[in-house]
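For reference, the chain that follows is the form predicted alone, supplied as structure tokens.
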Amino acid sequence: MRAAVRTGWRIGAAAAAALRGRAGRPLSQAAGEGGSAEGGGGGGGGSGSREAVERLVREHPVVVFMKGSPAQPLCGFSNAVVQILRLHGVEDYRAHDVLQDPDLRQGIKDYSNWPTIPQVYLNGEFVGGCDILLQMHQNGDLVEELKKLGIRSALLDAEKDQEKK
């Protein structure tokens, strides 16, 4: 698994490049502020429930589901998830910290019916995990999910400056 995440990392010298400026910045107000775990979000039962859950999982294009934060993910496979979205330039989202409501940890994992957090939802629909999602990215499935929100892929433009070279 290690072998895998580490080949994931490895993209050129130009997407690096391009990237590197974007290191310090944070990601969008709710994900780079403690995440935005807000619980239910008020009535229609509590934070774990399925309707809270699905509001949630609804409340924007792209929601993760994840231990901590963006700004300190508290589990190795939340903070690839973090990085992967980092690399393509994704930086507005909503984030969800499962460790601050274990009702929602819980809740999250019966609505997907998937055992493990972290978990990413694109457009209302359940993606996976860490691994899904690195298979995606280095299948260039990612791009093209992305594509369909209207999110540029920052991949793309690494590559066009790189083929400029």
Second form
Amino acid sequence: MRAAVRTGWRIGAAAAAALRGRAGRPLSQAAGEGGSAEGGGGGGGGSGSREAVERLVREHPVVVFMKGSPAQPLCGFSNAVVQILRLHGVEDYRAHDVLQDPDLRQGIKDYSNWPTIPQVYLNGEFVGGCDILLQMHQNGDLVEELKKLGIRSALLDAEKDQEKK
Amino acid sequence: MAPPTAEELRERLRERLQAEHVEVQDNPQLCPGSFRVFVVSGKFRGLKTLQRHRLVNEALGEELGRIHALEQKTLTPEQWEEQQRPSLA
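Moving on from the form predicted alone, please list the structure of the form predicted in complex with its partner chain.
Following is the full complex, with the preceding chain placed first.
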């Protein structure tokens, strides 16, 4: 799914946004779900608009805006986010490659009023970048936050296995 | 636009946050224009991590536009003191 999205980038912001957010579904269906903004051929809105970004952050309990993809991160900080999520057994999440879309890259920074990438959203709420995620991982907060989303961190099971031994 | 120097950032943070302690390290090998900052300031009292980081971002002002990446560690003076105290195991 992600590979197809990556190669489709040059086709224009609106179409790209539809592909990114609703991989495989037709543009008309995607526009209908969102409700607002991208009507009118994506002239005013575009993939970086507040509405478009809002839609993306609410798409899934765990959404990450990064450089590159989980399979191939293109920046050390983005890679760190992927690795931390992986440690907790979180493999099912939405990742958006901002390098593929300059409008989104700026839009996500405007939305969160946060200057850098990667950006991690849990349940539609901006949590922070790589260093905050790392701190949350180290102090146990991440396990708690994932629990609130109904995601059981793999680290809990790892601890349990240890206790059994 | 050239990125700012570590010294420029250090000064600005010290001044704007009335910081007790500021360390700024640039990370050219990770990404050019990327910095790691450590700030101790009473202004962080009562603020959650994200809020503290936003305060630092604000303090950096227009310098932030020249920074590619930023890692932060933020402590209140009390937290810093506690961290420096050797642990009584």
